[in-house]
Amino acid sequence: MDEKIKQALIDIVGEDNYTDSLIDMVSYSYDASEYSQRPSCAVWVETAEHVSNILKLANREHIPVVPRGAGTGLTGTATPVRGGIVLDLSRMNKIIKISIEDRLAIVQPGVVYADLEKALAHYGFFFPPDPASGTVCTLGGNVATNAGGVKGAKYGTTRDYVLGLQVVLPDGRIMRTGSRTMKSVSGYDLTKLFVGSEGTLGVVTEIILKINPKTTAATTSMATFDNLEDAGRAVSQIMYSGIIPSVLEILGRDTIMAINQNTDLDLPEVDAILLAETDGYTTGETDFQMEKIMEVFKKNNAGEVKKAKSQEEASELWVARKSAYAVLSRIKTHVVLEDVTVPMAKIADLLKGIKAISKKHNIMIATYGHAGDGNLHPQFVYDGYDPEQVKSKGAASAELFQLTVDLGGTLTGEHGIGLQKAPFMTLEHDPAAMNVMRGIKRLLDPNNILNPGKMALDK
C-alpha cells in the first residue's frame, strides 16, 4: 500500500485498527469458499463516518473496497479478488435497540446473528431466518447475501425482515432507506436493492429488522422414501395441503450414508429421508398439522414414517441434518457445497437430475437442504488435487446450473454469487435484466470500488 494512502487510512481509524501484516492478509485473503487473494490492508472500522472516509479516499484513488464480516460466505462473496482494503465491520457490534412494542431491532452489520438471538428470547421473540452458520455469522452478511435457513418454508429469508438500513454509498454519502414501520411505500424500495447485493452497491452500517414472537411448541417427524419421485412429491403436495411446516428438509442417499460411516446415528439407507417440523403455541395445534403431513407421507409411499415421542428424540433427527455439512468434508480434500433452488414440483426433477450428473461425470455429489422452499444443497466432494476430479467438478456444476434453470429455478437461494456463479449469471438473467443491474452499478459506483469481480457485474 503507498504511505501515503497508508497514513490517510490510519489517519481515519487509528493505528490499532490497521494493518497490513503478512498472517493478516492472508487470513483477510479467503473466506468460507475456494478462492484466495490477498489484500493490500485491512481496516477495523467503527462508526459509519469511518466507513464513509474511507469510501470517499478509495472512490477518489480508485482503490478496490471489499466489506467484510465473519468471512463465512461459501461464494467468495468477502475474497478481495481484486486485492485493495479489506473492510472489516465486525467491530460495529451493537444492538442498538430492541422495541418489543413495535416488533423491531436496530443493529450494526458486526452482530453476530446467535447473539441477536440470546437477546431477543429475553423477550419471548426471535429474528426467523436462522442461517447454518449463525453461531458466527454476522448480521450485515446476512443482508449482503440475503442469507436464509432451515425456517425459510414458513418464514421466509433475511429480506423479509429488513425494514430499513443506513448505507454508505461509494462516494462517500451517508444515506437512509426505508423506516421504522410494518409497511410503507413512499418511493422506490431501496431497502430491497441493497439486500442481498453483496456489498457492490453500498456499506451497511445499521439494520432495521422485523422480529417476530417466539412459537413455544413444536412436533417434529421422519418419513424414508425408496423412491426419489414420492420424496420429491410428497414435498410438492405438503406445501399445498394448507399445512406450511416450518421446517421440510431433505437428505439424499450419498448424505445419509456418509453420515451412517461417520457417525452413530445408524440412518435407514434410503434414496431419500425427510424431516418436517411444525411449530406453534400449542402441542395440540402442531400435532394437529404433523399428522396431515404425515398422511401425505403415507400416501407417497413412505416407508417408515417417525413422530418423535420428545424433544431429545427430535433433537437425535435434527442432529442428523445438521452434520451433514462437516461429516462430508471429511471424506476427501475438497467440498463445494451449492445452493440451487427450483420451483417445488421439480423438486423430484432436480434430484433425479443431480444424480445423472453425478453418475455422468463419475464425482460424489452428495444433496441435502430445505426441500419446503425448494432450495437444495448439492454437495460436491472431491480431491481438488486430482486434475482429473476438478476438471469434472467443473463440468458437472456447469450442468447443474445450467438444469437449475432449465427447471424454471435460480443459481443461488440464500448463498449468493460472488465470485463461484459469476460466469452462470447469464443462464439466469436475459441481456436486459444485465444490463439494469450493471447499469445500477455504474450508477451508484462508476469507479468499481465496492467489492469488483463480483455478480458478473464488471462487463
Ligand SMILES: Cc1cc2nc3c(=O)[nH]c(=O)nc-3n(C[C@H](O)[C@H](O)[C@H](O)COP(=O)(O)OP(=O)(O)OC[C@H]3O[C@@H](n4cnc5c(N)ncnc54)[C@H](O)[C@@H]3O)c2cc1C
Given for the second form:
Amino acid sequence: MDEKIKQALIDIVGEDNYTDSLIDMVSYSYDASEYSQRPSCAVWVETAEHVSNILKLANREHIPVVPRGAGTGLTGTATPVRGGIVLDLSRMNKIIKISIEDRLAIVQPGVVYADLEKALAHYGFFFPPDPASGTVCTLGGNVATNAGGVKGAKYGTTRDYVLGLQVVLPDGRIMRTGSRTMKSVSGYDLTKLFVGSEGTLGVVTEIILKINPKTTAATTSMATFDNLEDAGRAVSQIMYSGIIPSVLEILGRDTIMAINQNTDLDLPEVDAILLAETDGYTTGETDFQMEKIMEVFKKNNAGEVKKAKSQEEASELWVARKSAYAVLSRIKTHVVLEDVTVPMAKIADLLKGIKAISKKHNIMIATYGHAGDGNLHPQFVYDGYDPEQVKSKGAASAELFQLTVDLGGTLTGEHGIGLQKAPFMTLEHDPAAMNVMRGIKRLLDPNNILNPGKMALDK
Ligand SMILES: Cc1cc2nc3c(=O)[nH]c(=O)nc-3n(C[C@H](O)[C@H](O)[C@H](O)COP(=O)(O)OP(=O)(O)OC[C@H]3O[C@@H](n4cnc5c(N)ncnc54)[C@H](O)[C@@H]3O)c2cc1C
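Requested next: the structure of the form predicted in complex with this ligand (the form predicted alone having been shown above).
Following is the full complex, with the preceding chain placed first.
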C-alpha cells in the first residue's frame, strides 16, 4: 500500500486497527469459496464514522474496498478480486438493544449470528434465518447475502426480518433506511435494496431486525423413497396441504451413502430421504401437523415412514442432515456447494435433471437441501488437480444453471452470486433488468470502488 494512503488509513482507525502483514493478507485473500486474491491491506473499523472516512478516501483515490464479516461466503463474495482494502467489520459486534415490547433487536454488523440467538433465548425469542454457519457468520454478512437456512419454508430468510439499516454509501455519506415499525410504505424500499447486495452498494453499520417468539414443542419424522419423483411430489403436496412444516429437508442417495461411510447412523440407502419437523406450543399440535405430513409421505409411495419417538432420536436425524457438507468434503480434493432454487412443483424435475447431468459428465453431484422452499444444494465432489474433472465440473455447473432457469428457478437461494455465478447472471435476468441493476450500481458507486468484480455489475 502506498505510504501516504497507509498513513491516512492509520490516522482514521489507529495503528492497532491496520495491517498489511503477509500472513494477514493471505488470510484475507479468500473466503469459503474456491477464489483467492491478496488485498493491499486490511482495516478493522469500530464506528460508522471510520467507515465513512475510509470510503471518502478510497473514493477520492479510486481504491477498491471489500467489506468483510467472518469470510464464510461460499461464492467469492468477500474475495478482494481487485486487491485494495479489506474492511473488516468483526469488531463492530455490539447488540445495541433488544426490545421485546417492539419485537425487535438493533445490532452492529459484526455480531455473530449465534451470539444474537443466545441473547434472544433469554427472552424466549429467536431470529429465524438460522444459516448452518451460524456459530461464526456475522449478521452484516447475513444481510449482505440474504442468508437463509433449514427453517426457510416456514419462516423465510433474512430479508423478511430486516426493518431498517444504517448504511455508509461509497462516497462516505451515512444514510438510514426503513424504521422500527412492523410495516411501512414510506418511499422506495431502500432497506430491501441493500439486503442481498453483497457489499456492492454500501457498507451496513447498523441493523434493525424483527424477532420472533420461540416455539416450545416440535415433532420430527423421516420417510424413505425409492423414486426421486415420488419424493419431489410429496414435497410439493406437503407445501400446499395446509400444514407448513418448520423444516422439510431432502437427502439424495450419494449423500446418504457418504453419511453412512463416515458415521454410524446407518441410514437406509434409498434414492431419497425426506426429513420433516413441525413446531408449535404443544406436542398435541405438532403431532397433529406431523400426522398430516406422514399421510402425504405414504400417499406418495414412501417405503419406511418413521416418527422420532424421543428428542435423542430426532437429534440423530438432524445430525445426519447437518453432517452432509462435511462428509462429502472428505471424498475428493475439491467440493463446490451450489444452491439452485426452483418452484415447488419442479423439485422432482430438478432432482432428475441433476442425476442426468452427473451421469453425462461423469462427475459426482450429491444432492441435499431445503426441499420445503425449493432450495437444493447439489454438491460437486471432484479432483480439482485433474484437468479433465475440472472441465467436466465446469460443463456440468453450466448445465445445472441452465436447467434451473429453464424450470423457472433462480441461480441462488441463499449463497449469493459473488464471483462464482457472475458469468451466469444474464441467463436469469433479462437485458433490461441487468441494465437497471448496473444503473443502480453506477448511481451509488460511480467509481466502482465497493466490492468491484462481483454480480456481473461492472459491464
Ligand atoms: C459450512 C458453511 C455453511 C453455510 N451454510 C449456510 C446456510 O445454511 N445458509 C446461508 O445462507 N449461507 C450459508 N453459508 C454461507 C455464509 O455463511 C453466508 O453467506 C453468511 O451470510 C456470510 O456471512 P459472513 O459474516 O461470513 O460474511 P462474509 O463472507 O465476510 O461476506 C459475505 C458478503 O457480505 C458482504 N458484507 C459482509 N459484511 C458486510 C457489511 N457490514 N456491509 C456490507 N456488506 C457486507 C461482503 O462484502 C460479502 O459480499 C455457509 C457457509 C459455510 C462455510
